[in-house]
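One chain comes next, on its own, written out as structure tokens in the form predicted alone.
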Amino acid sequence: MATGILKNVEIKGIACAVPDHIVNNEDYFDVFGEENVRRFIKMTGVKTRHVAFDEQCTSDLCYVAAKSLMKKLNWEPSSIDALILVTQTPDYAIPATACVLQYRLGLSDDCIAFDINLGCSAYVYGLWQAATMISTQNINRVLLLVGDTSNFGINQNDSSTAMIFGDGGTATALEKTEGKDLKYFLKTKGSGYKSIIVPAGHARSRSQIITDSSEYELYMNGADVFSFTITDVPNALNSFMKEYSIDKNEVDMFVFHQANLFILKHLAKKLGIPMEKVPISIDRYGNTSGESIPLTLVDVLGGEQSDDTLKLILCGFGVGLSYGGIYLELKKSACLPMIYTNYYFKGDVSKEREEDK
């Protein structure tokens, strides 16, 4: 598996935006029976979700993460480097939406920005891809934004679905630090790739006549989801720890992607670690994807005045089928209070600048 140390590298701070509409899942009994509803909520931990309005956008929940953690940092437009936008629910087809929000947040013409297209272990190849670029290049200053919203592509039809997704977009500013660094590995297992899919929608099925509208909707093979969580990702795991002689007893935290309750619980039975030290948010947000880490992170951290450093192992898995895993340390500090809005950008610049006054 590809691993390394990249150097000189720091998490300054984490912030998230979840939308302030809220769904209990109590609230489907009607619909798919008060059994199968506690059942679900038993076997995935998921009570409440915070989802998104459908004016609502990915790009606008990350905006106003970005917005609060640029004004903590004090960070000037100008200063920032670069801008990456990993989500699978961007506003276009064309263009990326790192651009849009390059421009919504007033960055420098200087500034890089795109796209990156990845679900459930965006925030650890984001991070990756954020850390190389600050200690291999001349950057200084990187915002990762990581985010995904659920309000079109799910089958509210279909209970396995339904009940499980929460939205959210977070901002992480990295910045280079002499003497900081982490470490990373990342797999990619591709003869997964329809264990969590939506069909049609895109090239692959532009050329055929699509009647049945669920190829429009996501899929997801539970089982072999599961089979492969506790199998291939603990023993990646256990192979990272090993190669960079890390002490799991040593480790503050273990942040896992947010899959359910059930899958978190046999990790932490895999890894022979006590479920004390894998923070949970699943139960009041939902799976949210790919910003599930630094959700949970902030859910966990967010408002903290201490500066004393945590030992952290973070780590995403899920669609493509894609997993990687992260070791760094991280100021309790550095994360920001959990945001909650009903903003979204209604396409005019000058006066969403205005009101950010």
Given for the second form:
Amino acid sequence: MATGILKNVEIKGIACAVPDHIVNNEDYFDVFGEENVRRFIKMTGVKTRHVAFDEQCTSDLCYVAAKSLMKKLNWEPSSIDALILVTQTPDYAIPATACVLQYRLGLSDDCIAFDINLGCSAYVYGLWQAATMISTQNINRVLLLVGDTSNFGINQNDSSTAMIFGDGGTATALEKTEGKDLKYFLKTKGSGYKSIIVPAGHARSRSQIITDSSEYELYMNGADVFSFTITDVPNALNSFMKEYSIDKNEVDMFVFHQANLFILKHLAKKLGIPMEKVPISIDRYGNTSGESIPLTLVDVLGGEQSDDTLKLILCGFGVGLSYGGIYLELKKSACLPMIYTNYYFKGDVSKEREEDK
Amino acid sequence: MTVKEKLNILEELLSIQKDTLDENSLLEDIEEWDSMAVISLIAMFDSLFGKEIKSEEIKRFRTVKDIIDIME
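Could I see the form predicted in complex with the partner chain next, after the form predicted alone?
Now the full complex is given, and it begins with the chain already shown.
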């Protein structure tokens, strides 16, 4: 298992923007039947979700979150050394959306910018990447953007995916800080790559003319993903805590990827963690893919004024299959209040800059 | 664990009335046997029997008895 300590790095702030458009799962009674929907809500915990308008992309939500965070921290655009976007719903097939955002956010031409394609484990991998750059390179400030508009490419008649996902974009500011560190573990089980997949639309199918539209939609084998989550994930997390002598009783919160409530409860029980230490956002925001961990932190801590620190374990798991965990300390005051927005990019950066003024 | 006790566990899992499930019932005839029940079944095997069952194995189940036979 890949594990390690990344030194002299700290999270300075986290912001999250979600669409202001709310979908209530009870509105699906007519589509899937009242009893089925009620059972679905009971098991997954998803009552309402924030769903992006067709025009509203992951990049727009991350843009709003990043702007608010830079303003709060008084970070000049020119002071940011790197921009990392972790998403599965980029603006274009090419180029990388991070390049577009580097321009839209007015960051310097000296800024490193790139995308990473991961979902449920996105935040953990993104933090690891950002912290590695700060800890080992001559890099001072990194803006990590993690978001998805997962309702793009969903079959509205498939009950297993139509009612589960929420959309959102987050920004996390990391900075070189003497004496602060984070510990991580990262793992991959690529044998399960078919468990969550959108098969068509990219190079693997370029020689075929695909007329079956379902090939372009998200397929999820819930049973296989569940088995993986309740066996591989707790095993790895327990090994990680043992390796670094992390006493679970001293951890203030275990922030898990918000996959579904049943999974979270089972995972907590298996790890011997009381649910009071496992914050839940899935009931109001749905399964928010890679951004679910920072979204949940913002949901719980957003707007706190106290500079007290919390000891946190963050753990993401899913599509890939990819998983990992981070142990770190976070100031309660690091999270901005949740942002609700209908904003989207209308194709003109100069107008966007005018609107920002 | 007796067969009756095992049936009671499955009845609870499927949210159906106690003492109504028959060993020989075909799973496909049980309305509550769906993707959510499959996940509950995996969780039940994990927490009660410390056993990992795969979705391919579950796909091969035809009757309630097929499940009960491996509940140990």
